[in-house]
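Below, in structure tokens: the form predicted on its own, a single chain.
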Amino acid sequence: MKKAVMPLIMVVLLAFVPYVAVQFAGLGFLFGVIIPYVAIVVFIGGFIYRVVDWARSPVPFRIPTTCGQEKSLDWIKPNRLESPSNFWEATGRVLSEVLFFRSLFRNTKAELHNGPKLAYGSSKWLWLAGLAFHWSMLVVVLRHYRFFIAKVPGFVQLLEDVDGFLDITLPALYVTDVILLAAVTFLVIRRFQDVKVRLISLPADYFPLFMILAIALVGVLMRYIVKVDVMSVKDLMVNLVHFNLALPEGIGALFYVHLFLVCVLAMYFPFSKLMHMGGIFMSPTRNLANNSREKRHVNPWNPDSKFRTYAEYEDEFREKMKKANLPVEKK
């Protein structure tokens, strides 16, 4: 619990600073124009740097994690996703991880109950919360696309119509808002309640969760309770896209809190565990084909290394193999 106190205080302070600065010091240009541009540069630059750094790292061995039948004889059916044998099967495996979290769905946990009894259970609630969080976050981000262009695209309008199909509030309640808040709350509570997870959790694990929760809460607050001038907000976003430094008037200080928290999260993103968004595609345990028996892979760290065939190996150690009663191909 102590590890979560400092990240929570930091998030509260980060939300407090822009509100005071804009409301009482008139620093809207700083938080509405300068900081967003800095955040975009840091995010893109940091993201590219991390991906390029991973791409330049040599992978000397084929190390895909497998839990299925490898491709071997024609009459043995291979598991094409759990043990991919070519590029397309490995691509399908990566996409299944990205879109559906297959490994997390299959994840199990072990606990001791009533003494030395080891019980196994599933992590389906964690899988469901993770899936709900990521997909709802994607929909929320796509919905915000309407603020960056003059004419709203058809797919954004369709997303909004489907997302607000309940139509029980004014403005319409978005289902993804509820799901996102519920999923993040579940992930935070899980880190507090699960003893094993709490022991291994660091402040860096709590900070992004609190940041996302704060961003979502401020966004919901602006939409349903404290109204802001949406047209002025859209004018600001369109101006930023077109590198127009004009700052529209009439934007409430609460919006600058929302925008500043998003900018801080964007700058923090490339240098944190959130970078798994790009790292999942670079992981050799996922993106490599399990074809070591079918194809010889040269170690990039030592490409000139010599190797021997089994026949050469047996020629050298045949007599010793016979004395040890080991089978040999040539008598």
Contents of the next structure:
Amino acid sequence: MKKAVMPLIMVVLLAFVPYVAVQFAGLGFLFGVIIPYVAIVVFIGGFIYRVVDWARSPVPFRIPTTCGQEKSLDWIKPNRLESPSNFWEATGRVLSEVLFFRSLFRNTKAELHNGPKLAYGSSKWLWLAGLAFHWSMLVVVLRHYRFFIAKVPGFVQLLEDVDGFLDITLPALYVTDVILLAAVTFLVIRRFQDVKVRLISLPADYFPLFMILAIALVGVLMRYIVKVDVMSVKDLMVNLVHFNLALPEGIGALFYVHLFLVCVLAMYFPFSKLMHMGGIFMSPTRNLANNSREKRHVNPWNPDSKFRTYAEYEDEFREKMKKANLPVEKK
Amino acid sequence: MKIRERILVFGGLALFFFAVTYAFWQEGEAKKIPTPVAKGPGENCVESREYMRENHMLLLNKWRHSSVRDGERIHVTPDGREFEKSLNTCFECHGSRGFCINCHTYAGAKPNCYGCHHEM
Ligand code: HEM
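Here we have the form predicted on its own; I need the corresponding form predicted in complex with its partner chain.
The next block holds the full complex; its first chain is the one shown before.
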């Protein structure tokens, strides 16, 4: 339990800091201008550093995890996605992983029944909630471009229209808000509910979940219940992206809570499990083609050693082998 | 790193960088909020300016509900002034639909009032 309580306390504290600082200490400039700049620099710099660091690590061997027939002889049907044999097939596999979480679809659960009997069953909920969460978060983040770009781009407007198509509540309810909150809630409960999952869950698993839940809750609060002045928020953001350091008056303190939590999340991102966003593209177990029967992959830091091939061996012993009636390749 | 891996990694990172900084490359200035062009005497509105900025949509929604469904067409402010619940009442001071559209376009929020209502 302590593993979940500590991150929860941290998130609540982090939410209080900007509220108090802006409401009572007038530190709007720090939380509205300085920290966002620091956050985006740390986020981008850290992200690039991590990816370049991975890219520089040698990958001497082919280590793709496969679960299908490798390409070999003509008459054996290869499984092109599960055991990709070239660049394009490997690309297809990575993309199906990124866009649809294909391997998570194989997720199973193990249960111990009376008997004792061990039973495995299909378990698609993690896949479904994970996919729903990631896609709706993407849409939410893309929709946020309307706060940053003076003339709202067409694709953002389109996302808004589609997302708000239910046309209930005022302002119109976004479907992605509901899906995002429901899915993150499920992902939190999942970690509590199953003993095995609870055991392997760490504070570093709960913290990002709680952060995202808090950010989304404060966002929903701002949109539907405790209004903030969106015009001033947009002025601030458009100013920031044009390096114009002016802080508009009269933005509600709740907005600074939202923004500060986002900034903390962004700075935490490159150094946490959230880096799976870049990591999924860099995983040698996923992005390599399984072609080690077809191509020889030599470890680049192998020492130069003298090898003796079979042909050389046979050349030396051919006559003796013939006398002993051993089969030889060259007569 | 092989050359193709290099292209893939740095191409991907460039894509990431562009997506994150997308807003930084866009034209346009922050807009000064247009001061309400009130024709009537200064503080004549049904609520304070601060309240209206954040909550006008809720007020209009309440007006619609109470006037159309309950037939209560008169709004009484806490200090006793009376207003007819009608967009025309707003337009008496705030001119026309252009007053709404200005900010709404900037904020990317589409009001659906004008699906039914028309300007005078
Ligand atoms: C990880 C990044 C973020 C997430 C997940 C997030 C999430 C949300 C959510 C779920 C909402 C509810 C309404 C909606 O879906 O649009 C919201 C609203 C809002 N967010 Fe964010 N947000 C993020 C970043 C930001 C940033 C950087 C800003 C700075 C401008 C911001 C400003 C706002 C504002 C002003 C609202 C209220 C919108 C309204 O009243 O219509 N958010 N946010």
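Each form is matched to the other, and the largest set of C-alpha atoms that superpose within 1.5 Å is called the rigid core. Numbering follows the first chain given and starts at 1. Note that this is a predicted model, so its numbers are computed, not measured.
Colleague: Comparing the forms between these two forms, with one rigid segment turning on another, which of Leu187, Thr169, Pro303, Leu99 falls at the hinge?
Modeller: Evaluating Leu187, Thr169, Pro303, Leu99 against the hinge definition gives Pro303.
Colleague: Calculate, from C-alpha superpositions, the turn of the smaller rigid part against the larger part between these two forms, rounded to whole degrees.
Modeller: Domain rotation angle comes out at 40 degrees.
Colleague: Once the rigid core is matched, what's the CA displacement of Arg308 between these two forms in angstrom?
Modeller: Shift of Arg308 at C-alpha, rigid core superposed: 5.0 Å.
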